[in-house]
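Given as structure tokens, the chain that follows is alone and in the form predicted alone.
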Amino acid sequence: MSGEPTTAHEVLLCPDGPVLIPGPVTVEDEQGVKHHSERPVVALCRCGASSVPPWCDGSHKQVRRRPATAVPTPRSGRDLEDY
């Protein structure tokens, strides 16, 4: 990383799926190339097979398949759009 301050934010991890970040967000790549968003809620992903890194474009529903159960619930009853 740049070394630049950052701001903590609440993070969502989706099993066998993306990380959720409420934005606007700046994510600073491997590289160390920002990719900004102005979204509410971005996706960053987690399986590498993104065709969009460093954000998820949902490749991860065909490298990993799981059971249909498995839907990730936002702690406290908070739905996504409270962030």
Contents of the next structure:
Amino acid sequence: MSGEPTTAHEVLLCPDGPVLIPGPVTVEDEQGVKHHSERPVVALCRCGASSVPPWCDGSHKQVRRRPATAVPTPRSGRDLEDY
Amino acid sequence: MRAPLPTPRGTLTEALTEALFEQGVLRCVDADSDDDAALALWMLYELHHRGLEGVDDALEWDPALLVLRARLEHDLEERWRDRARHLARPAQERLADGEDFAEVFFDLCAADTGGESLARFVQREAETEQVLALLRQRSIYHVREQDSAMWALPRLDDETKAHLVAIAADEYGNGHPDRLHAELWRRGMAACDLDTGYAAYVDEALPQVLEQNNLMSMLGLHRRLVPAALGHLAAFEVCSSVPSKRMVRGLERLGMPEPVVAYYREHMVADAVHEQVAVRRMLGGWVAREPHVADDTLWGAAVCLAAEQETATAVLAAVRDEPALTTGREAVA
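Could the form predicted in complex with its partner chain be shown next, to go alongside the form predicted alone?
Zooming out: every chain and molecule, the one shown earlier first.
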């Protein structure tokens, strides 16, 4: 073992896609329902189109290029001109 | 568990079958069809996977068989350098222009390869017998899901290796053998009254299916081709979650047994994770550190897309031709 132990989790906001968070994890949804996953990494839906919320099922690819997001994704200057 | 010895499909597979029982004494013959060549290479690769029933394991490293393998692999690689070039090139050019790797990779995987999708066919119109024929073709791969890519593991730098293992851990059940994807597949097959044995349906496998499997073995086995092996793996993941959702809908429409639906439901969610890890963390990080691997990761992805398209076209032709359901091979001859 080396370095300081850390409790910080690494989370990745995928452009046009889900948010990746380390598992295992229990996610409580808007209705208060708890969803558990044992995976080492899970992908949470950000586009709202998943058939298995709160998990991503790849549906963002069938929706549109720049999903509306609960957690905003930084956009490049060129993308801003598209809005 | 070893693979059953397949029935020869021509001069070369006949000579190879003899050689496998005569300690590598191989008559010098050429394949007389693509089918014959694909099966011969599949058999030679099987010596590296699980072995063939009744065949001496020492033949895995028999010089005469390795010479034949090298000759068939040379043809295979040349053929797919050519076939996948037009798909890979625009992506390679965008990357050379400084575009973001993940965006280029996802766009490549969304490219129209010009044919029908098997998952759409299952979702909308397939009948149960046709789905069962499709499952038999897919079983050649799914009983050893992810295995070929694992040959790449010891050849990678630490960071790329760590991300590949994160994906593989999920594929191999995260320490629970009963959750291994290949095991979920076997449960699905059993629920459909299909043979769950390793490579049980190899005699039914279309040449395109054998070729698709041979490509994965070739990319995994050669250190030179490791970037393509990981590009192939990433494209496979990217092209899995949405088609798996279509499979779930189709299998539910037909009232197929729950374990086979569960297999695709698992892939719908698992591969939505794997595709992001594979493209952004595994490949994205690797390409940033070692830019020279980028072009071959994109070629490997293009191989995956083009090979799936050829398989889909061949399988659809076979399953739509009713009399060919049990002897699929003749349907595309």
